[in-house]
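Starting off, we have a lone chain in the form predicted on its own, written out as structure tokens.
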Amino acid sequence: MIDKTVNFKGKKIALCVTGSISAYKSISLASEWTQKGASVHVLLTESAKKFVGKATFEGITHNKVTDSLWDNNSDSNIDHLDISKTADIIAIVPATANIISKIARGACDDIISTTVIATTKPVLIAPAMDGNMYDHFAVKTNIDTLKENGVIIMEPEEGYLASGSFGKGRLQDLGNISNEINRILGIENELKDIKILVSAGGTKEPIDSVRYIGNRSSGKMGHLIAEEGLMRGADVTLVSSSNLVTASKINKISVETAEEMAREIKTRVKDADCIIMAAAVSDFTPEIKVDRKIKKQSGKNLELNLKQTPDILKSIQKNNCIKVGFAAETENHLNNGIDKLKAKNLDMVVINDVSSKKIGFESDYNQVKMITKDGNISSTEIEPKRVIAGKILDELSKIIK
């Protein structure tokens, strides 16, 4: 069913289809986007044509399919360069391990790799392949390279694959892909020249030389907020305890402990227009860190004395800095979030339920409530964290204005 709230009228979308068995699903996307008003130009690799045909796409989109570097419609014989310049976005759906490898390495020996490497427009890639292929170190390295260079990756889903096995490799839900395309096309530089400081990840508080107190935060939410800020034109600094790959244009500062995070934020908040504390900072840390491994002794328990860590947000006294905090709650979500908003003098608090295994820590999905200083409350559905990041920055943009 077509989502009537999405309107692609006047937009040009280059839909690149490669030789995955899920190539047939791209027909639905081409049809949907065309009906929503987009001019969809389809590019097919030779392998893709083994699964889907030119005639189908041309009948749906009313545009000629480009499937060769040499058989072109324009007099200049460089249709792929024209598409790379005029398309508002290039979407590779589905993307095979082969095309991912080519783009990551800079190879351009087919219509899609050449078009992508020649463009300066946003590129979205939705991988689809067997689970073992997706988990291969070479594929993961190539995907990390693409992420570092600003390519939007729509991670595949877990499920039963064409091979009959169960794993992560199924093409991302088509509705999520369309929503992400819509979101990207609607992004403007409303945060241009705004300096945003973001924290991400869970801190690690050392007990001895090998053990630490930590939490399950992956850092995904904070990293996606940083990426979203960058897409909207902001100057982004990310203080993170996570080893997630980050776009090279984001100034990433790596930390481990709450003390290190507090020190780095205190140094950098002086120049920030806004701070978003998405990190899960430990509230307590051992009073004493032992510089060796504590040996287990028969019949004896280990007792730890803990002290409170610095309250980073509460300590920020810069009056003209917009402060956004996160409240990871397991109960009384709304009341606890409002209390945090007031106690730490925040401009907005983002509340998420970390008791649900479907969202929050370690998940690719989240659901949040956002409360602003003026009392406005807004909620999201269970959605990909990238979408949630966009909605958080939508609210932030309203505050900045």
Ligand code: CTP
Contents of the next structure:
Amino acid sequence: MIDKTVNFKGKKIALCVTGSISAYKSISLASEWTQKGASVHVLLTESAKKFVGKATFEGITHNKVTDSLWDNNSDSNIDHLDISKTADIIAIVPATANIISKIARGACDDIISTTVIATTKPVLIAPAMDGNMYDHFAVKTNIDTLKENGVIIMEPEEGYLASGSFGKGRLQDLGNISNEINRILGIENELKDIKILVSAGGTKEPIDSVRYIGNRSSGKMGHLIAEEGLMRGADVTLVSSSNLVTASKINKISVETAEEMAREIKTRVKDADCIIMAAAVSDFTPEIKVDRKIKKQSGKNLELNLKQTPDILKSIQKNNCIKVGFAAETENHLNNGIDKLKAKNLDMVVINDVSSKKIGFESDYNQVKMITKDGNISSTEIEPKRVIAGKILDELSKIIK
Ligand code: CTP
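The form predicted in complex with this ligand is what I need now, so please give it after the form predicted on its own.
Once more the chain from above appears, this time first in line as the rest of the complex follows.
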């Protein structure tokens, strides 16, 4: 990334608006992006026009609105193909359950679905609908399909909904949407052909055939690092214990235990230019795994003997591989992080505070300090994990250069 604040300048954004009550909010986005120097081309569905008018968008963006497959304005006279090629990004804000379903299935019967199917450019979708609709299995499945195919989903927020109820379905904060667009517009192919190995999630150490020792890591941070790597052109392998949906271009290897993770990492690191260990690997595992359910015995405690698991990151001895580790800390963050950087011979350590409820495990937000081997320290604010993933890869790119 070259410029972190003004990536809008000179860029072409196709802003696709569909028929949600929050369509009025897209007017502010069109205005903001135009003021920041982007050429914003608005596409409206028939339903969107029931909520917002063409004249508003044309007045704000100084560009003709496209609202039909048949009323073409472009030089080629085929607007959906023209927009799909010339836009730097296609943003569907707000996106209804209907447009999400059409794109997931490949239907093309309106200007927006037809433009999206024809594009190879980044597509960002910000859904907005009533809570029950967003929770519906069909919507969930469609969203997963989009994620698997590399569409960036800006999940709706929980809050007051137009129906009067409270739930998840409210359009994501406009500031977050703009930041994400700005960030994507600034992404370059700087990791092209670099082979990145990422680990994610908390391992599960079996006690018996039904119980395990685990931790609260969701795997979100590692998965987003993998996705960011892919967006920057890297060849990404992800060893993960999390069942989060992953873009299908990422080579995902599913594991459960620390032992399985160690085995996969050991094999795959041979080909990697860089390893980022975001996984919360259990430090201990039961010495004996019982392969049936242990029955409780009246009045008796169960004693478990735990043995240490090997330190995967520390054991990697490959000189031509950049090593990035995480330091999950609850106290003494900086010193503990620096100790891990040295002890595990890392090129960079990413320190995060896992005691705070607002960030870290399970949360969609994080705040980290990154320390490189040469002593450079950079800190982030509390930001969405996708943004943090981007910042980690920015630092990695500097090391690689
Ligand atoms: N790690 C690893 N293998 C382990 C334990 C940790 O590769 N058996 C990696 C983690 O993925 C992370 C880094 O080492 O990148 C630091 O992990 P963390 O849990 O913060 O610290 P530990 O080294 O386990 O030490 P402690 O739990 O005492 O803080």
